[in-house]
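What follows is one chain in structure tokens, specifically the form predicted on its own.
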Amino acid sequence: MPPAAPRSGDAIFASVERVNAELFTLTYGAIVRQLLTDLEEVEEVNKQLDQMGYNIGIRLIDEFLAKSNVSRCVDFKETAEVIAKVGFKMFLGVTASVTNWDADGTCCSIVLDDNPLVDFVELPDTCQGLYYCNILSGVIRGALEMVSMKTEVTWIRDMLRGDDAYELQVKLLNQVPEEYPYKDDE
């Protein structure tokens, strides 16, 4: 039997089980909410949605792969844009492009449509220095973490800040070789 063709990002989350989007949203804001009222410091709120989103990332991926059909990407570009198109829409509902790349193609841009994180959020004041949908950016890391890409993912633009979109950028610090608990020629 021939391998299973990838699966568009619009297919997975057609057939994926979904929760309610609106108590997606408030429990994700519950926990925001949660961690500043237990840590206080606004950056320290960041680091600790940046590792939450890890440890979601490094457990994620095996659900991707095994539920998107998706090969082996042939490089950091391929890797961006399956990221864009195909995990967001199947994890978030949601499409992102991929923009700004640099000339050696290890760094780019990931800017969202639509995040559903934000739905009936508004920083205070006092959270100024939030970056709300952290858990975002560990989550890229995290799973990249496991296909052997060392990642920093930072946020670049954020509408909860008053910028026009939500951008993160995805930049590529070295890719790990593979390697095997064995040798086959022995």
Second form
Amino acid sequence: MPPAAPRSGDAIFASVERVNAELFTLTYGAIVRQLLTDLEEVEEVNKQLDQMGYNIGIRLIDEFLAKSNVSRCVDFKETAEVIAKVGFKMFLGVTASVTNWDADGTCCSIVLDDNPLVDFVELPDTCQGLYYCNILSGVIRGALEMVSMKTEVTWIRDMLRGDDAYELQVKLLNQVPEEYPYKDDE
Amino acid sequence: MTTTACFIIVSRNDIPIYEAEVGSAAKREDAAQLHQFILHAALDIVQDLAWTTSAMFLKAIDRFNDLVVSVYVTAGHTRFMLLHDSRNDDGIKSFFQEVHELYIKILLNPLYLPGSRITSSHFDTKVRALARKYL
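Could you present the same protein in the form predicted in complex with the partner chain, rather than the form predicted on its own shown above?
Next comes the full complex, and the chain you just saw is listed first.
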């Protein structure tokens, strides 16, 4: 039986179960506020959000691959495109774009014009160093690590700090070859 | 025509969380304090009156010389109080309703603690623009 063709982000988004956007935004806001109350240090909260995102990403990649039927990506460029067009659309309902490729194709920027996590949010003066959407960088890092790509994801532009869009820089550090969990000679 | 107007938002714990002089007259230091004093004195009246009616907009509830105090109470018992000398009831009602919308957006910010001071400059700019439009 021929393998199913990869489905577009819109098609999958229409077919999965969805949750109310305000509920999602307010729940994420409550998580961030609780972290700020518990940890008090903005840097700690950033790290914790990234760790939470990592835990989500390592599990999310399986659902993504199951629902979207994408074939194996040929190179990192295609990976980034798939994340931006299919991944973000499927899980957040927004389409991102990929820009700023560097010379050897290992580093790019994913730009989000619209981000449902930050509706109504304004950073107060006490939380100026906070990366409010840091969970997204953890998700991307975790997901790519499960498909054997070690990456580093950082925020370049953040609308809560006054820029005009959200820009994530994804840098491929190395590709880890797949390891079998058992020894050949046993 | 210059108008004097002082706008205060008081939380349910009777703590002022936002204040602004929004009139188009020149602002005098002693006048600002007098306005705030009048508004605070009117709080007792608001307390009693708020429970007698289910409407949010309580019209003019107190007078001082030629200045009138109008109040709008929200569902969470947050009071928007306006001290003014004009008689434009409809304009004031629309002003209160629009400020209520802005206030709801502030409340939806997860990083805002309800009952604390509103420090957002965005909110401040919008309130002043609305005051120029309706008052």
